[in-house]
Amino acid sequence: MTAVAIVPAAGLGERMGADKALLDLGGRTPIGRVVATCRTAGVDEILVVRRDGADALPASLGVQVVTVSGGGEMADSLRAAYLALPAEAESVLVFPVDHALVTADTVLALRTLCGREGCEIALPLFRERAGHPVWLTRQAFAEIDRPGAVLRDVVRADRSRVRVVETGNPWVHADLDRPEDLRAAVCALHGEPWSTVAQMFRHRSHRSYRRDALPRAQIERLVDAARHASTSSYIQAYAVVAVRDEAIKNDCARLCGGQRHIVEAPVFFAVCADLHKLAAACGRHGTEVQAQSLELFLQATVDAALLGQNLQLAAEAEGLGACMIGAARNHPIELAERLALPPHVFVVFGMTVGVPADDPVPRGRMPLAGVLHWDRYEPATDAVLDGADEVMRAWARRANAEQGGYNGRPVNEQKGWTERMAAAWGADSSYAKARATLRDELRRLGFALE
């Protein structure tokens, strides 16, 4: 069946603020991606609908351009393209430029279906909802030339001639309408082939990294995504210092217990609770920020934690490894000075990020019953504590057997989680003693905590 692709790309891009067809989408334009996908799927003849006065498309695309007046709807673009269809076209692929991340396998599946067994219209289905592109026989597509007709009407006119292809590609739904849509699309191009939930289950802390530098654009992308975490009352009381300078990174490592992976990682993120911007906002309006408020301190700390977890998940989604560094609170004043933090800002925790050079054994977690409670809290049972102990011992056995231990040392396979926690946070806790001055240090950094 001779096919022609029609690519509507005549929108003004008002919400995006730019011509969508010519955006930078992972080093290629959306129109370039659509054209390449069509040709991979065996559709070589392509009509691109553009508005009058739009920037010219690269000649290297080898497409035919059909122009329409600006401000029209997609149906107007489709009618103009219908009038320009070559006589030999037996079927039409309507592939809006907004859906540039739809892949060739979806298009090929639509092509295989359309024209067979009474199918005149084939469209992709993601989670029970239809999307784009749409493949139509020429006869079905001709109905777009009726006054007032839109593609949706053509599809719904006779359900018996419509078939669907189920796909796992969410981009059959997504439009490139706003800048956040573009950011999401760029992130998807760099992402691992795991769902967000699957990525969460795959989490492991990585403490060894290759020397590969992280591009500035990638760091910006990760933090840009992370800052869209929930924030209490929209205060956005967080900041991130991305440390790449080797001398500063070495000092950060020294102040964080001498952890070598801080030096080894290409970037060390200092994730901060930040009331400095709130203080500036209050000063602009003749008042002072309530930095002594425990509630505001908690809000800023929670904000930083939410951003940090988002940042780690974003890094892992792009195939990177990460490790949270709680030792950033060992010397909060010295670390704040080294990073030139203003008053009312402190490092809640650090994070190393880079291309992992290790493959650590995942530790697992205590039984779900120790975390999830139904309607009311149930005190910890022996079964929960015993389960937590066994998870820890099983990890120790596997780490010893597969990797000779943890961080170069054998792990005690007899100690469970409860014994370790009692030693770490019981009456003789070295952690608690090491942080005994933290409240006073936070006061010196501008958090009075009255």
Ligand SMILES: Cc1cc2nc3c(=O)[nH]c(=O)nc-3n(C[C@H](O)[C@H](O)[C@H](O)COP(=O)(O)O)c2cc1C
The other form holds:
Amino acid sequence: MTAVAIVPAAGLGERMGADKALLDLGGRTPIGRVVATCRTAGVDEILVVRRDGADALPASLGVQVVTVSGGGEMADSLRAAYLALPAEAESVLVFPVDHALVTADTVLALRTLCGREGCEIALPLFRERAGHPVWLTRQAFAEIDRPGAVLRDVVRADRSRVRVVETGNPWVHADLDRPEDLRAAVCALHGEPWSTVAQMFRHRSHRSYRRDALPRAQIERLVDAARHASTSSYIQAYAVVAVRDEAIKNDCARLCGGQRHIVEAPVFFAVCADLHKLAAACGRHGTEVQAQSLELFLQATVDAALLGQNLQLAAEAEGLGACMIGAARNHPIELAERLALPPHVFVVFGMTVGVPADDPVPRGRMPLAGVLHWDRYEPATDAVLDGADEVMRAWARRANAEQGGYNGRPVNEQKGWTERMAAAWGADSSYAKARATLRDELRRLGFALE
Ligand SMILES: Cc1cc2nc3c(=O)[nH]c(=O)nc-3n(C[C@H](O)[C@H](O)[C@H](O)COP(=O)(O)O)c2cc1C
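Output block for the form predicted together with the ligand, input the form predicted on its own:
Next comes the full complex, and the chain you just saw is listed first.
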């Protein structure tokens, strides 16, 4: 059966600000990816619909180009392609460039279905929602050649001839409309196949790294993704200093309690609460930022924390390991000076990121009942506290058995979470004493906390 792919790629790309067929999608163009996928799936010929005056496609693609005028409406593109369809074409694959990350297995599955046992239209289904590409018999596709007809109407005209292929590939729904869509697609090419939530459960802090440098493009990608966290009142009151310079990184390590993994990691991120840009915005409009406000301090700190958590998750999704570094608040003023932070910016916490060289035993968490309350808060029960103790002891037993302990030393298997927390944060807390000057230091950095 002769199969022809029609690739609508005639849009103006107004929201993208560029011709989407020719974007850089992980080192290849979307049109290049679609063409390669079509060939892998055994398509015989490929017609690409382009707008009059659009940039020429590389001859190496080996495709036939059909041109249309106007704004590149999908229906017009499909009708033009229908009129140019080779006589021998028995089936048609409609494969818009937006769906460049759909893989050949999905396309092959559509091809296998279409034309068999009453199936005239085969389309992919992700989570109960139909997407692209769509494979149709020539006869079904011919219905596009009616005034006002769009592909959706052809599909809906007679459900009995439509079959679906269930796929785990969400890109059957994707649109490459905005620059953010492109950046998300590039991220997907680097991400692990876990769902976001599965990735969350896989979290462990890593404290040893290989020396491999992280490419600048990867660092940009991770921080770019991370900053799409929600942000209080759209202030975007955060900043990240990505420290790769060895001398500066070593100084950061020294100022953060000499933690070895900061020296080892190829990058140390200083995740900052940042009211500097807000101050500049206020200055531009003849007023002064209320940086003394405790509320603004909290907003900026929460914003930074949300970005930081997103950053860790993004790094983990790309197969990296990370560890947050609260010790960045040990010497906030010296650290701010070393990183050339302006007034109204402080490092809330740091984060080491790199290719992990360790395989830490997961810590687990206290029973969910200590965290999730229904309608009203329930004070901590013995079951919760005992459960938290047991999770900690189980971690200690496993760390001792599998790794000879933690950080090169055996862990006390008797001490549970409550005893450790009481020692760390009770009356003799060395942590609390170490931060006794934090309020004054924050004031000096431009946060009066009033
Ligand atoms: C804000 C913050 C600061 C942290 N600071 C440090 C740190 O300075 N050094 C370190 O080794 N781990 C640090 N951690 C990691 C915690 O110790 C770790 O998340 C916790 O023990 C749970 O272990 P897990 O992340 O492996 O599940 C920090 C975590 C957070 C959220």
